[in-house]
Structures are given as C-alpha cells and as structure tokens.
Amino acid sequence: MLTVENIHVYYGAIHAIKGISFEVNEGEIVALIGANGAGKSTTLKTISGIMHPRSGKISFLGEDITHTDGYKLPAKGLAQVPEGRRIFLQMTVMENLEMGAYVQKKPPQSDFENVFEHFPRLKERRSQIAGTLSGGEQQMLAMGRALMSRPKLLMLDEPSMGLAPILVEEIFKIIQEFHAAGTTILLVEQNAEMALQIADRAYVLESGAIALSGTGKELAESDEIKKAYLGG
C-alpha cells in the first residue's frame, strides 16, 4: 500500500532522514519506534506532504506521491493524526469532524455515527468548543476527524503523548478497533512497549536511519530493544 524508498530529508543543512526505506502492506499495523529526535515525526510529515524529500521516492497505492501537496492526499485515502493533536480549538466537536470530511461534498450521517461509535464521549460533547475538552478527548477528536476522510491508510503520530496510562490503553484499544474495521495503520510511538504489542511489523529509527526491523513480537523480545526502550 505504501512504499518509502531511500528518502533523504533535510531541515536546511541538517540531514534529518538518511536514506530510509520501508513498506506498509494493506491490512497491517506497522510501527515506527525510536527515541526523541530519531526522525519518526519527520518521516510522517514527509509521507503526508508537509515536507518533501531531497531525494528518494514515496508511493501510495501504486502512485508516486513524493512531491504531492499534503492537502491533496486525504482524497487519495491517506490521513494523518498529527503530533500534539492540532485540532481547531475555537470550533465545536462537530465542526472539527466536518473539517475532517472536507474531501466529501456532504458527509453522510453514518460517517458521524461511525466516529461516535468509537468515541461515545465525543457524541456527548458534540456541541462543545474543542478547546475546552480534556487532553484525552482532544486526542479522540483528532482521531475522529481523520476517520471522517475514510482513510485507507491512517498515520498516527505519538497518539499516547501526554495521556494518563488508563487513557493510553483506551487509545490503543481504539487503534485496534480501526484496524479490525479494515483500516491500515502506520503508527509512530515513543511508547515502544504498547506499539510493539499491537504491531504486525516495526522499524526502529536511530538518528534518521533504520537500525532494526522485524515483527512486533520479534522486536519486543529482542534484548537490544528491551535494553534501549523497554527498561529491560
């Protein structure tokens, strides 16, 4: 579904992503894990057209999207839940969801009901100003907004960041629900333990390069990973 081939990404003179290659197959949950500054978020921003690589190629559903503008990608079936949620704070919950569906002229009511089925709390707060929601509710809204574009591939950037442990478990359960409903997932997470529990495959980024890859289970059992990320 998604193929990233030897991409090099720069911030000015800083070489942030150094020739990484990986793929996401239809129906998978693939995780990118690594320490702060490893290049995980930059990788997602590059796939979603917020940044562009200096060299290399990105293909989605067989189409070259390397230099496609980010706003065109949701219509192709690619959606991102950004780090830090980035919801529209002055809008209501419903208005945020409508923004997520901008690729459709008029989203059917069933799309809203689908979001509310995953996030009952959003239904209760649908008329509430988004900026007054709790951190966990804002993360749910960011995920619901992405779901409104009916993504074939959903990319999640640090969905557990800043959340209480009980909410982290809830968010990961919902990610698995999305997956079970047929959405392919690319997950960027610092919480390596939780990410590896649900991932079919995972890649470990270090200093802008892929250091390790394998199934979620293989990496969770790796002594190197346990030592570096799981406190083993």
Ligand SMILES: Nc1ncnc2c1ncn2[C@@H]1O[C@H](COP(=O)(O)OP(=O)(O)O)[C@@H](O)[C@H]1O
Given for the second form:
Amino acid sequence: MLTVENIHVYYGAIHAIKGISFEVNEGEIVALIGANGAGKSTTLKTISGIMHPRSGKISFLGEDITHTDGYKLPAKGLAQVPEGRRIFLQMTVMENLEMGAYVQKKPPQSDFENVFEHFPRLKERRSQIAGTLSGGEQQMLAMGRALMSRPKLLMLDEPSMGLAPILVEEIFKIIQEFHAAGTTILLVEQNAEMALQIADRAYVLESGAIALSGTGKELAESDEIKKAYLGG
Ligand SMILES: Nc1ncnc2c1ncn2[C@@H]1O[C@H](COP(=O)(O)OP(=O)(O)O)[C@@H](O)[C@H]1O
Ligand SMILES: [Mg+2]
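Please supply the corresponding structure for the form predicted in complex with this ligand (the preceding block corresponds to the form predicted on its own).
And the full complex, kicking off with our chain again.
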C-alpha cells in the first residue's frame, strides 16, 4: 500500500533522514519506534507531503507521491494525526470534524456517527470549544477528524504523548478498532512497549536510519530492544 524507498530528508544542512526504506501492506499495523530525535516525525511529515525528500521515492497505492503536495493526499486515502494533535482550538468539536472532511463538500451524517461510535465522549461534547477539552479528548478529536476523510491508511504520530496510562490504553484500543474496521495503520511511538503489542511489524529508527526491523513480537522479545526501549 505504502512504499518508502531510500529517502533522504534535510532541514537545511541537517541530514535528518539518511536513506530509509520500508513498506506498509494493506491491512497491517506497522509501528515506527525510536528515541526522541530519531526521525520519526520527519518520516511521517515526508510521507504526508508536508516535507519532501531530496532523493528517494514514496508510493501510495501504486502512485508516486514523492512530490505531491500534502493537501492532495487525504482525497487519495492517506490521513495523518500529527504530533501534538494540532486541532483548531477556537472551533467546536463538530467544526473540527467538518474540517477533517474538507475533501467532500458536505459530510454525510453517517461520517459523524461513525466517529461518535468510536468516541462517545466527543458526541457528548460536540458543541464544546476544542481548546477546553482535556488532553485525552483532544487526541480523540484529532483522531476523529482524521477519520472523517475515510482514510485507507491512517498515520498517527505519538498518539500516547502526554496522556495518563489509562487514556493510553483507551487510545490504543481505539487504534485497534479502526484497524478492525478496515483501516491500515502506520503508528509512530516512543512508547515502544504499547506499540509493539499491537503492531504486526515494526521498524526501529536510530539517528535517521532503520537499525532493526521485525514482527512486533520478535522485537518485543529482542534483548537489544528490551535494553534500549523497554527498560531492561
Ligand atoms: N524544524 C527543524 N529544523 C531543524 N532540525 C529539525 C527540525 N525538526 C526536526 N529536526 C531534527 O531532525 C531530527 C529528527 O527529528 P524528528 O523527526 O522530530 O524526531 P522524532 O520525531 O523521532 O523525535 C532531529 O535531529 C531534530 O533535531
Ligand atoms: Mg516526533
């Protein structure tokens, strides 16, 4: 579904991504894990067209999207929940969801109902100003907004960041629900333990390159990973 081939990405003179290649097959949950600064967000931003690689190739559903502008990608079935949520703080929950559906003229009621099925709390708060939601609710809104574009591939950048453990459990449960409903998932996480539990396959990023890859289970059991990312 998604193929990333030997991409190199720079911030000016800083060589942030140094020849990364990986793929996501339809129906998978794939995790990208790694320490702070490893290049996880840069990789997602490059796939979603916010940045472009200096060399290498990115294909989605057989189409070369290496230089496609980011705003065109949701209509092709590729959606991202960015790091730090980036919801519209002054708008209501409903208005935020409508923004997620901007690829259609007017979203059908069933799209809102679909979001509210996964996130009953958003339904209760649909008229509330997003900036007054709790951190967990804002994460749910960011995920609900992405769902409004009916993505085939949903990319999530550290959805567990800053959330209490019970909310992290809830967010991961909802990611699995999305997956069960037919959405392919590319999950970026510093929380390697949780990510490896739900991932079919995972890649470990270190200093802008892939250091290790394997099934979620293989990596969760690897001594190297345990030492570096799972607290021994
Ligand atoms: N806007 C930026 N300008 C310059 N360097 C950046 C910028 N954003 C990230 N970087 C650098 O790129 C590298 C990868 O960052 P990032 O992709 O955010 O890592 P991660 O998401 O894994 O924490 C880091 O060395 C970081 O300092
Ligand atoms: Mg990041």
